[in-house]
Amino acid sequence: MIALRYGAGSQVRRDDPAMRAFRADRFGQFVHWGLYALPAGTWKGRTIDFAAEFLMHSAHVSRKDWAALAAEFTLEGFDPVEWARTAKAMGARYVTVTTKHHDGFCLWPSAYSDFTVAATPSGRDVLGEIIEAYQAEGLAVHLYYSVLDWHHPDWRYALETDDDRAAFDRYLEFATDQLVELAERYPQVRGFWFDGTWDASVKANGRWTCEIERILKERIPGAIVNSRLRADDLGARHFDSNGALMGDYESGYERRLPAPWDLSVTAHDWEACATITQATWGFHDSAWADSGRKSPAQIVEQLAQTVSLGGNLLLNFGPRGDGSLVPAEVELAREVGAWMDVNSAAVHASGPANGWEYPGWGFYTAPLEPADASDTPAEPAHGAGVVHAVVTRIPVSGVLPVELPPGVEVRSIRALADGADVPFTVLDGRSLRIPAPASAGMPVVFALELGAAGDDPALREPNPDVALV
């Protein structure tokens, strides 16, 4: 065991009301919006097939030229109420919104920078309006903050000289002031999501990452902080050098998910973030970005896989430079929302189905058990109750094989969307077969009503759809 001052020091999973609510939400909306949405991947006639929010860096744009974009940030199409209603209709329960990305532009009128919405034609507190709109729709809000800052003169990638260290100390003081400002200006938010913490300069400042997490939680009791913020004494990120999670949940999964059979990730809370378009978070107006656009079925499959492993999925939207939502993203949200309208029981307040092995044709989820007398769920349910089978791949055999955990039997199966009974065949005490659903373009969810093996059959109603062979 390595002695660490700035490691996690504990493997205990948080189980307070804020964390239980975050865990039960399972589905969130990510919003990347800033000045990078204006050029949308193109600078001086040159389109760069890379993330739009990195354009300042990838096109080698000067600070002065990039700052001039603030005069074009006029918000003609910005409607935060529409954003919030789109997210809610999709089935998202929370939003994480960029307050400051790597270019240093702030969506709130920070007292510590001249590169903010206060310098735009409207001068509006864009972030405040977004928070108000989402909370009016009942969605929790998390604030994204990039520690990396290309605009600030004291930012350093590495600390090679005394001057570098002095400059970066000033930068960390600036970042601390801004984060305290955010917490005090918007105390109603539920959490903070950090990014831009991979450089050697930050990894050499585990003390600061530990201290700012403490400060934010003092300002907002119960605040949730992701693992990307943290570095320990030796520069380890996410997990300290002893293997303990730093922060309240792991946030290392970006445009990827754990393997569907990797149950090790269920030991802690985690969240994956995913793009809708090709490898870009900010709005990128190009055929390159559009070529990788995901379908609603792909999003639902990612969501089901995430929940089956005890994680949350944060799906990104990149509004256009005028603040309007991309129509294709609105349509995707509508289609995902239509699926969630009838299948959300397999997602919200659900998690891994303990003892149920990955079947190959889809994913199992189960309701979370209440932690106490409250109605807020906390941990995956065991034994009797219900398990949801989310069918994402229809076998050519037309049959879904199901292997049961020891001591569990299936009493009945119904389609979650319409409640229709589904016939099934019991092969032995540990397995059964379900006819695969017809392809409908979206995953189908079956609700498996469970009982403990050996229950007295006389106490149960006969099910004419069950065949014993």
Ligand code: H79
Given for the second form:
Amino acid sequence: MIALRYGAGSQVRRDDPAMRAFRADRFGQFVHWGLYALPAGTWKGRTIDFAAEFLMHSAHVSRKDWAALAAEFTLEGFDPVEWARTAKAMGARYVTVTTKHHDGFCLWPSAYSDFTVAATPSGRDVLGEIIEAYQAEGLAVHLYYSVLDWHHPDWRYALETDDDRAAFDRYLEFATDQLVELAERYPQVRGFWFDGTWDASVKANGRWTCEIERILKERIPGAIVNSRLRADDLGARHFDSNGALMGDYESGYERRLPAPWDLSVTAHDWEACATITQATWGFHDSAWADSGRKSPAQIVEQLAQTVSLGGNLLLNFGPRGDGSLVPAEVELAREVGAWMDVNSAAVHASGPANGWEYPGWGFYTAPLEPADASDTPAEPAHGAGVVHAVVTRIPVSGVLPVELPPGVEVRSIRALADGADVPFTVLDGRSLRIPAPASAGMPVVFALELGAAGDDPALREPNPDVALV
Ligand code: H79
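Show the same protein again, this time as the form predicted in complex with this ligand rather than the form predicted on its own.
Shown next: the complete complex, the earlier chain at its head.
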């Protein structure tokens, strides 16, 4: 063990009500909205096939030219109530919204910056309106904050000189002021999502990352903070130099997921963030951005994979420059929501099905243990209750093989979509064969009702009505 002052410390996995709620939510909406939604990937007639929120950087736009976009931020199509209802109908339980992205523009009227919504024609507190709208729909709110800042003169990528160090100290004071300001203005938020923390300047300031997490939790008890904020004394990020997770959950999975069989990730809380488009978070108005859009079935597949591995999925939406939602994203939200309406039992308040091995044709999830689980005697690994099988890939054989954990028996199988009983065959007490569903365009969910093997010997006999397949 290396002695660390700014590592994970003695922190154990959080299991307080806020953390339990976050974990049970499983599905969140990410919102990237800022000035970059106005040029939407094109600067002076040149379209850049790269993330729209990077345009200032990739098109080499000066601070002054970029700041002039504030005059066009007029909110004509901005309806946060519609955003919130769209997210809720999709089945998202929380939202993480950009307060300040890398370009430094603030969606709230910060007292510490002149580059905020206060300098736009409406002068409205856009962030405050978003928070209120989502909370009115019952969604929790997390605030995204980029430490990296292309606008602030004191931002540094690396600390090579005394001047750099002095400037960056001022920068961290500014960031601290802004974060305390956010916590004081919006104390009803549930958490903070840090980004832009990978540069050498931040890695050399593990102390600040540790301090700011503490300060925010002092202001908002129970606040949930992602690991991406954190660096330790030696500059290790996410996990300290002893391998312990810093922050409350790992947030390193960006546009990728752990492998379906990688159960190591179930040891801690984590959240992956995903784009609907191929690779832009801010609205990008181009054929390039459109061409990579994922289908609702792909999103549901990612969601099921995430839940089966004990993670949360944060699915990004990039509203347009006028604040209106992208129609293709609204349609996707509606289709995912229609699936969630019947199948959300496999997602919300669910997690890994302990002892059930990745079957290749989909994902198993199981209800999370109730809060008072520690008071009740330990059950064998899902020896009772239910396991949900989300079928995302239908084998050409037409058969879904299921290997049961030892001591577990399946009593019946029901399709969530229509409640119908699904026939199955028991081969040797340890394995089942379920006839694969016909492709329905969207993943099919089966609820496997379990019992402990041996409860009722009659149930162990193969069902004579079903041919062995
Ligand atoms: O907000 C979204 C992205 O804008 C942000 N994180 C998500 C949630 C993000 N910013 N940077 N990155 C993710 C990593 C990308 C870094 C790179 Fe580059 C951009 C590598 C190449 C282009 C920065 C710019 C480093 C070299 C050039």
